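Form predicted on its own, single chain, as structure tokens, below.
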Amino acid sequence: MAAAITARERGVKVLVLEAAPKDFRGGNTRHVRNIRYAHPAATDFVTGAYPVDEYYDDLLRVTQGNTDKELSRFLIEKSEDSADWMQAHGVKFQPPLSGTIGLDRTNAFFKGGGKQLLNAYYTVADDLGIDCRYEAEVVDMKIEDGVFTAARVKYQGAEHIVEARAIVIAAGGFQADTEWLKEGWGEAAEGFLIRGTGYNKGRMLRVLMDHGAQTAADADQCHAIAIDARSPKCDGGIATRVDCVIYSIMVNRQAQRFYDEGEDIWPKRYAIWGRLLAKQEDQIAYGIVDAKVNDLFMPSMYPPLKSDTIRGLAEQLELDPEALEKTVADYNAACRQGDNKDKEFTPGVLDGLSTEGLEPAKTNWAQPIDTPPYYGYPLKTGITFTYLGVKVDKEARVQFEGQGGRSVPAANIFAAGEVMSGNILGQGYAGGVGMAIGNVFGRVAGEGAARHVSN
């Protein structure tokens, strides 16, 4: 929509083809809550400055440097006017959110969430005379030597050929195509749940790849988090997320811990847990907490299992009671040792309260699980979107394979959003970056497409 609105405001005729029905329009944006963007000072919806350099450092850290550094810097610098652009197109922001989510300074939250954001955009699109067709699936494109001429579209029971002078691909990833996920994950992908839209099957990405488009990121890289194991197969959205991890111990089917739950604050680590769960038996694990901390994170959509004893909780979770009792006892014994005896448990910040002599260690928020009732959260891998996408340049032009493997920018094919997110996100994630990618590269793509048509 950012691309469509930008192109239309520059005077060209725009047709939006949406594979989903109208009620499910907008892909994963329906489920979003905020955008991470650079800004020099506090506003009515962020509590302080978030400089370009800090944003860039955060991105390098979560991706471990697996990013196109030039494009990432470009994204962050261009994000500085994202909130202003959104507001100018009807998007409303709410006052800063404080608490365990920890994003009140860096991210602006949409009033009414992603659905309100989409409704605002589509209202603007309608006012501008943009033609939006729903349940119109693009199944193929005519591309010759990197030049797009037409799209083949299934619409109202028939196939249509749509000719255009430029095209913007903003069709998302392939997370709803289990067979494609298996190319990166093997049979484990059968156990994945899809947080986002079930309409993102990667058709446009595959067509571009078949025509020689270069790619960024790998097939197994994605935004994957821990969600409630009882969630629906597709489209559960933000409500299925469970934020207990950093205050819990996480155990697998064998009731054994397998990673440091307290490595960092939740917004900077929640996106690694989907991958960690994917490596466990049946792609499932269980967050175990006690009454001291169960109210320190956002309530889950599904109530946790509950018992006055660890043994009773293990039986409800269908885990070996002796094994879980030993895991909890070993963890409790490793808390409050050595230099940690007098450290204070402090939610929301890295408090340094760690275990000693335990492998893996818990490096923050480590306090004994000893206050009944005890709660258990069954968690599975929830895929939001995949990172494998087409390579682009700063003009959002799709890059094709030229002689000698060199990159050749397409004349009139542009990409924005998740379908090119691999340029920025080779791995890892920081909350709100996806919306920045969509807004910034959407506007750049729309402007580029309009410029090409006008010329």
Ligand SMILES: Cc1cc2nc3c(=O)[nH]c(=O)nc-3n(C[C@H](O)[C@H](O)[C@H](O)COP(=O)(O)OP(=O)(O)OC[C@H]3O[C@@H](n4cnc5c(N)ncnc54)[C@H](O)[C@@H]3O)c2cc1C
The other form holds:
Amino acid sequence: MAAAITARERGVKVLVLEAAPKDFRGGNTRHVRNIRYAHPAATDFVTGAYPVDEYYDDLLRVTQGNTDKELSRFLIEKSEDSADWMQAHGVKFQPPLSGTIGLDRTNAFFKGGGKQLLNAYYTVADDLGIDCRYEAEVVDMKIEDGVFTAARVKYQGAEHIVEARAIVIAAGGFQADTEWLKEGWGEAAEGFLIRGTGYNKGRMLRVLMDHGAQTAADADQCHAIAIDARSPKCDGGIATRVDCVIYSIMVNRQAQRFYDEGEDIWPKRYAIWGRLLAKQEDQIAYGIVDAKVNDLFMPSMYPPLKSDTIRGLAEQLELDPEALEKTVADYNAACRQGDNKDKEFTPGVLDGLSTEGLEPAKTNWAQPIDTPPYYGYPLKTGITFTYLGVKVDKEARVQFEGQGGRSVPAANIFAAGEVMSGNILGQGYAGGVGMAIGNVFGRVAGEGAARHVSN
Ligand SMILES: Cc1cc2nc3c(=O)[nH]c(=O)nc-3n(C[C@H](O)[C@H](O)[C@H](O)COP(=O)(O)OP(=O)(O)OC[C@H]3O[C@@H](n4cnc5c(N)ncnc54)[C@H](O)[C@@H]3O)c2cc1C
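Now show me the form predicted together with the named molecule; what you just gave was the form predicted on its own.
What follows is the whole complex; the chain from before opens it.
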């Protein structure tokens, strides 16, 4: 929508083709809460400055340098006016939020979330005379020598050929295509839940790749977190996240622990648990806590299973009761041992309260699970979005493979958002970068497409 609005404002005719029905328009963007953008000072919506250099350092750290550095810097510099642009197009922000992810300085939160943002964009689009069609799936594109001439579109029960002088692809990743996910994850992909839209199946990405577009990031790179195993297959959104992990022990189907639950504070660790769960049988694990800690994290949307005994909880979770009792007993015995006897359990900060002689160790917040009732949270891998995408340049032009492997920019094919996120996110993630990629490259793509058409 950022691309569509920008192009229309530069005077060209724009048609938006959206595969989903109107109620589901806007894909993953419907679910967002915030954008990470560079800014020189506090505003009504952020608590302090977030300079370009700091943002850049953060991005290098989370991606471990696995990013196109020039494009990343470009993204961050251009993000400086993202919030202003959004506000000028009807998006509302809310005063800074503190909370479990602690982004109040770096990220601005949308008032009314992604749904309000999209409704605002569609209202602007309507006012500008942009033609938006729903349940209009682009199934193929006619591309010759890197030049786009027409799209093949399924719409109202028939196939249509839509000719245009430029195209912007902003059709998301391929996280809703389980078969494609298997290329990176094997059979484990069957067990993944999809946090966002079921319409992002990567069809446009595949067409571009088949035509020789160059790619960025690997097929198994994505953002994935632990969400409630009872969530719907698609579109559960942000409400399905469960934050019990650091105060829990996490056990798999065999009722065995498999990773240090207390490795770091939750904002720094929540994004690794989707991958950890993906490696467990049926991509499921269970967070076990007792009454002492059950109020220390954000309440879950689905109530936890509950029992006055570990055995009773195991039965409800369909785990082997003896195995879970032994795991809890071993863990309890390893708490408050050796050097840790005098340490205090302190929520929210690394308290160093560690198990001793247990493999894997729990290195913070390790206190016995001994106060009924006991609670169990079943958790599965929830995939947010995939990173593999088309390579682009600073004009958001899709790069095709030329002679000797060199990059040749397409004259009239542009990409924005998840479909090119791999240029920035070779791995890792920092909250709010997704929206920055969509907004910045969306505007750049819209500008480029309009320029091409006007010339
Ligand atoms: C639960 C959740 C919470 C998130 N929270 C945040 C957040 O707070 N901050 C942040 O920065 N990021 C967040 N993200 C990530 C963010 O949503 C994405 O990075 C960003 O919205 C992607 O925008 P996009 O335009 O690339 O894709 P989308 O917004 O998913 O839009 C793609 C659109 O393309 C349509 N489409 C797909 N294929 C076709 C086709 N063949 N023909 C026609 N239409 C097609 C889809 O229906 C969809 O509407 C979140 C994601 C999820 C799932």
